[in-house]
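Just one chain is shown here, as structure tokens, and it is the form predicted alone.
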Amino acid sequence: MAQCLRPEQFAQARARTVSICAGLSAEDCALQSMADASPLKWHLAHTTWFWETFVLEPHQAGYMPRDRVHRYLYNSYYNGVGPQFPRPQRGLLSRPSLDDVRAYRAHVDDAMARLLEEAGSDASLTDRLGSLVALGTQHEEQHQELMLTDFKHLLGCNPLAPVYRAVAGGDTRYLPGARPARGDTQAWTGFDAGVFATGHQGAGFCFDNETPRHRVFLAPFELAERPVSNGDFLRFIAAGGYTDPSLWLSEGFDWARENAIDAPLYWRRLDGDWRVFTLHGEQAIDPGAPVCHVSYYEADAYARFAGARLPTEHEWEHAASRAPVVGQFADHGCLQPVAPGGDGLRGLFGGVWEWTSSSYSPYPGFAARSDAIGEYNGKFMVNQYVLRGGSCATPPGHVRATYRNFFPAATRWQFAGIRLARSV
């Protein structure tokens, strides 16, 4: 679908994934955790890379690279454009250095500005650019949103338990709990059987897995109006969910029993009591908080220990587009607000990603673009489940009722929690 072409999306994207790593050393922004998670480094320069090899090599005319060996260095995954550095292996390069990427991403930026100014008086590059720079944009936001979970897996590897980002000024913008759930009563919004349309729809952005848009029959059920809390999940904890196998699913049952999981990502006893480590620092933990960082194994049980289960990426996205939503990012898109502590869907956006237990698949008629790009999202429709919603992560811009975002059961590490659903 066409785009508008707006440089002062690129300009804004692009001054954000810097201010990220604001006040960072050389040695934050090269470690890498895990093979999961990538170096703050290696994002500014992938997503530089991505503006070079997508948009300005195909459309500016004697385009240079600063460096041929970054086409190899920072391709991600795209084997259409050519091989990659091995992802586990990231954290290696201490060269380029960081200050190298930094003129990397400038060399770049000159050259997309000159690119975009090109194009406001020339319509048939206008027209070319719009669908890419949007992508671009969107891709961007995509890794600022990696960049804080993947530092603050790497922070919280740290017996130090360092501070990303002070509390100053009420400034809590990176804890799900922003907004803590109401009361410990859960209370369900019910909706009725029907056929009913699902995917993305109008002229606004959308990534290609969010098409096309089909219909759906959805059976009635009941959304919960708020996040599972930590409160929550601590009974499910004192009850001994964590080692209880008719709770869970068999392949989460042994993985839980391996990696000796008892409690979600960051989590610590001490002196009896919980604490969670957070990008502000180690906390006690809020019982109304949304609880955060679980995987899809916990998620599913703790459904099936409060005798409910996980909604379907459908039911959440019908729900999301009916019922009222109250809280952070409740005007974005279509969906209307409602005055904070009414009745009706709580923390859709902007608190956690929601589980699902719909499988990551392509919509029926799914069909991916035959280029590089179209590696972007179709070649991982498999062994992963759809999350939907956004987090205190994703950038404000970035959420949307159709957004699917796709993650293995065992993720972690990710802003995740629970919503639950029950059949009527």
Second form
Protein chains: 4
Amino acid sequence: MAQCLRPEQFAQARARTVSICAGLSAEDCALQSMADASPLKWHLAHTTWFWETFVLEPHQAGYMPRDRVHRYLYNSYYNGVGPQFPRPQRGLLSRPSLDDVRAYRAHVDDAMARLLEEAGSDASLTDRLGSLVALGTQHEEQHQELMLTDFKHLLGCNPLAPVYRAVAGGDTRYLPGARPARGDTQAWTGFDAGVFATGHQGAGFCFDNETPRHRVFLAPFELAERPVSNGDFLRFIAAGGYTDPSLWLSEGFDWARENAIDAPLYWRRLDGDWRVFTLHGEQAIDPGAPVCHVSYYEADAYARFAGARLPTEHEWEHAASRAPVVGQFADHGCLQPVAPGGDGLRGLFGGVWEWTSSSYSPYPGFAARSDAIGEYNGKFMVNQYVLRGGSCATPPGHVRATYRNFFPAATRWQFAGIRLARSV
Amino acid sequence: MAQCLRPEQFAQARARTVSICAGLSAEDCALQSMADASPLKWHLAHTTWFWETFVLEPHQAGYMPRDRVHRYLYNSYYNGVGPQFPRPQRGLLSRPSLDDVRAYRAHVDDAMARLLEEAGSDASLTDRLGSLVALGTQHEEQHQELMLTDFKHLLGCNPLAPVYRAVAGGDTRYLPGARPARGDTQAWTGFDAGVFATGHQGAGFCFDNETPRHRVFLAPFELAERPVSNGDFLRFIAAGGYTDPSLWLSEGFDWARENAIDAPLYWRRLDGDWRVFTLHGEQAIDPGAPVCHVSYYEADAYARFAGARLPTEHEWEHAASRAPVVGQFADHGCLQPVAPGGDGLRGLFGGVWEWTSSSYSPYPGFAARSDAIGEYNGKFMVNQYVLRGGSCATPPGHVRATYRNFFPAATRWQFAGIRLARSV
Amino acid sequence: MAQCLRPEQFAQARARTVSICAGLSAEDCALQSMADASPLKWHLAHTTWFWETFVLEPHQAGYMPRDRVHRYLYNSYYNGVGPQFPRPQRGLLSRPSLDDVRAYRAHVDDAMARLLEEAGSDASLTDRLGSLVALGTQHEEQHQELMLTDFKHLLGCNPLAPVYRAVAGGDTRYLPGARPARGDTQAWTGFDAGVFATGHQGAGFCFDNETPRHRVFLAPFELAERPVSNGDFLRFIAAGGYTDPSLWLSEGFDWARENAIDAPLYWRRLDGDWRVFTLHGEQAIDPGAPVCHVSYYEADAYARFAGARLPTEHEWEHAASRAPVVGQFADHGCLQPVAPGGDGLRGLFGGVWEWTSSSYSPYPGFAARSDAIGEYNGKFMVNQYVLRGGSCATPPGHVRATYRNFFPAATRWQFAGIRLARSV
Amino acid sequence: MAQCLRPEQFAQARARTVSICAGLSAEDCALQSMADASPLKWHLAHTTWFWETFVLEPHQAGYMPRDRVHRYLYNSYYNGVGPQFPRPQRGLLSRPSLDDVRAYRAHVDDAMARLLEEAGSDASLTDRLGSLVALGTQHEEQHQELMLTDFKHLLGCNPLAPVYRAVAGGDTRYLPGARPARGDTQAWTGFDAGVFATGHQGAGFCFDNETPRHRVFLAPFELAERPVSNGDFLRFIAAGGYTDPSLWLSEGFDWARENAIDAPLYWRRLDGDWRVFTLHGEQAIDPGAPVCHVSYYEADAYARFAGARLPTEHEWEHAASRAPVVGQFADHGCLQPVAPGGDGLRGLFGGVWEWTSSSYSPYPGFAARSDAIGEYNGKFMVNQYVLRGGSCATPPGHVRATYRNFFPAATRWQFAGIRLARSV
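Given the form predicted alone above, produce the structure of the same protein in the form predicted in complex with a further copy of the same chain.
What follows is the whole complex; the chain from before opens it.
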């Protein structure tokens, strides 16, 4: 579905990216903690490169790139554009400096402003730019979330446990919205069997991997009304869940042993109590908040422990398609998931991404674009699992019921949690 | 579905396992070529251990194991039974000797014969044994196929390119059934949309992962009438398919580069011509025979090259459910796939396993048994892809339309090939 | 030998360390290119920690460390002091910031100034501090050289090939002192057999590994009068030296193949010509300059190619003990080795470190100190080879004829070259 | 020094190699437990290949190799002969079979017998063969020792702890010669300073690495009169020696931690008592016997624990040059070291190889032969340490005072122990 040109969204997205680095030093922005994570500086540059490569170069007559080496340095994985500086070495580039990257952003922002202004009086250009600008905006938003998760990982490697952002009032022991765990047991919402449509439709933006909309048959199932909480997960730990092979996928159990995993990422035991590193500093565990930073393996093992299973992505979407897209997103003020409020089926959106049991595969009839942008999604459709719903690090307005996020089963540095399902 | 007790199937399966080693030396049976493959001797022992552990110990009063260390040495992955001798070290056991393993087989076969005879006059025992003996028989058959693939891999590491079995007449240049590639292009059979049942039903044996039978919605699709041939695949190679990233899953392209993969496993180029190592020795490529020993990555890349895709396992099953289970199985005389005869949709069974695009997942409502045998299938349901239809190394009578084989995407030492599908 | 207290040397060394970072950004100072190399910021902090830990804490009554976490973060390898932040993760610390490290330096420098002033009127304290301050100064100088080699390695990973320091006049194509290779063949200086003393003696400072002075017997030998030049080494490359196993230690040949080594580190071939990355930017090869950034394996292979061998460290020291300690050190203005001037035996000091054939072993009767400082040298005396003479990155005044540097055989990021010897 | 032709030594060596495999199965002879160890079958073939390649092919007119593929399969590391089948894959060759290897031995033995007979009447041939046959015999003896160490390692991986050879009387708890540890403390023998000749001289056979004989200066030193015993080493373990970094070379301490090393190889703790796997089966530790199967790192750490050091190879040779070459060699009946009898300096020969502190380097003036046989020793002279004296697995008559064995510092599967030295 072609998108209308929305210049104000471009400007908002660009500004929001910069604001994530507010108060951070050039050192903070330059380091890379692992191959899967990138330096903030690289995100600042790569999102800029995206506009330059896919919008300015094809559509701005006479556009002059600021530096030809950017095409190599800041290309993430688009073979159609050319070779790429190796991902694990992104943290070896002290030059170009952060200041240079900021100048690169300004250079591209200026050119984009001119192009968008030009489009105001050129209907053909407006048509050509609409979908591209929408895609670039969404792309920039995806990197905004990665900037938070990647920087959290870097700080999490630091024995000083630095604070990224103080919470309001400066008290980092209690997060806004945190509250004692309720004594309630998990409640369930049921869904009837049927053939349902899944995937995106309508005029709004979506990624190609959400299409084509198609029919699936769902058997009757129930969905847990809230995500699994830290309190729930503490019981799994206390019951020896991490050392009982009968609860685990074989590969997951081996993974946990080889990596000496005995709790979610960022948890550590101090004098017998579990504490958790957050973007607001290290804190006590909030038993009522959703458990977070678990792998697919841990999510699956917990579900088995609880006598349940993970939902498929189609079950999740079927349930979520009726719900408003509200929840704890990155504008909430707290960058750690808190217990979702309300009653009934809640917390589907925001808070934590929810692992589904669905392998990331193309929808029937899916076809990637044949140009370089077509490398956006399709070529990653193997050995990854779909997560749904967004997290407390997701920009507000970014996700929808049909949105498909995806990561390998061992991934833990994303804000990923668990929602249970069961067949009936 | 409870199975009737079929003592004659037990005896046939046991005899067939031994026959696979006929003519092989103790050295042949002791070596292990990689962690994924096991020595033939280990297969001989492990299948025996299965009967001892799951049938004799629980059901034969006073059964005395031949040696308690077998419980450790020959346990593959059943945590519920106890710890396991590490898989990558199975090739370090010169003792117990092959003769000892044969004596172990005789010990267990004798005890089984007594138990089965006893069952002839004990209806309760007959009932209890029926499904277990069926499972043990099927398990033994699965290992018969692995014995061929594992031993082929071992011989394939040997610069002498040894012959496992001579083909009839002793001429290994031309396999029985081999013939020049037909000039025909690929033809397609179409299927209409609908909700269809998938998974096993009826009185015959099946593995737990084929259940429960459940409904799926299928959009209209077409299935290629024959597997992709060596001739087809040679065109992929000639067109630079292995070096064009636009054809590949990103992970697959990296895999091919890191492992310097430029042809199916067992192919090598000699003076400009491709040759292939088979269980009948090294041979010229038969362009009409199905391409074999390719990974999921290669299968997926070829499909994209051909403007098609891999079928889902449900599409495959839907198409195969109407077809008779006939084809080139391990009793064919040739242990290398040959062009399937006939017209129309053909070669679904036997010849080569066919990669599907389906990740190996539990069917809705699937529940593994809660005892040790429950570890048979369920705990492997992550990061593997489903293959269907059996191969020229599969024992005759072993597979059916609902049968789900599964391997990681990089697997190549199985007799795995490609059948194309496309959405319409 | 106890050392006199030399406060001015302390001040000079501290100032020189800071000057190495002049003009560099916080980003430049924070990154780590490999486990063997450390960020500049870490060097700034660690050298400071050394003074705090080994001088201030034991000898300054009431000294208050600026931050207790420094003891952990900036301890390199002294188990006697306590646990150490893992070396490969030194590049993950965006905090403490470069500014914080500078404040730490100021804190310690202030306290040292007070202590040294106090020592001016306290003879006992003067006595206690003399050798410690000398050691700390030498330690700081060693890190000054590592700062150059480590930062060169970081810049060398950067496809922009950044310039660390412009050479005088700004022309980076021709280094000061560079000149065309002379046509002369290598000349040799002979030495007679005898029992000679080796190791340090006298009142000046030395490291413990240079002691005790002891006698060795040397057979007659000849030493090449100049280091092997780039021109010499280009002939080795042109003759296929890197691919001829008969020239190599077996382990070295394997190392070269596994790492695809076909030239010294920092060399790359551009349009058929070799170019070299230097701290002054990328340049043409100067055929007359000493070859540099070669491993022990390459040095040994070249020697065999040249019909010679590497000298032992005792041969080298015997020859150098008669020579003045002059040469191209880090105050020369060019941070890339240039052809040594003069005639006869030349270039022994400065320019390039010279690999010897001697494994790094304790001298007879060597005993490390029993406290934490005793971990300085002794515990590294295995699987390393001795280099002698200093390089163009070595602080002036730092080395002497008895000075023993040491690195593993595969090391290339140090300014290490080759001098030939032969038995007669 | 040219060697006289000794045909009977050839015959004895060949027969002894075969006798080591007496009673072993084809399976025993085919397996490979690690890259450093080879299958027995490979040793049988490689020693045969040595005669074929270096004696028969150059000196037997019209010699026909039994199979050209042997040149590739059984070449260990002689690049001058041609490419080599990869060492880590030697255990993947079920073909050629053990029977085939035996036929290969017979083929070569027959040809050798004819050649040696011919030499009886051909003085020129006799001259040419003398040194070659001596070298081949010594080479075969070296592999005889490796056959025992490699097979011990294979059996040591087997949880059955199989017995290679029963000791006399069949009682494997007490080895012949074992006796309680004496309460005596270690005694020392002193040596005066001086210039001494080291290296081989005289008419007997030696390897090239023992030459040229040359002078070294030795400071006064003392040598422990007996090897370090198991009882001594148990005190090191009990004192926490494995976890005290102040006793270790830094690299050694990391090695021990990474490999979870807390005792010599083949030791395991059973119900609080240490037991040891031997070629005679698993046994209690004999506190009086020399400790064995320790790495250079462990030997060095123990020496530091004991307030001593390892001897240099020249100190060792100087002391041993006066001693008769008697001790516990492989004809002793017990293939596990026992306490050396007698008084004073004892156990220098046989029992256990003794680690020296000397890196394996060429003697001054050493030059390897320029042909393929020249690859025998010289190309391994890096990152290895010299061991002296032979072990209980060394063929009788094989070693001498000048004999230099060498292995990397982490090596443990050889029969290597510790003798202390100290400077005075």
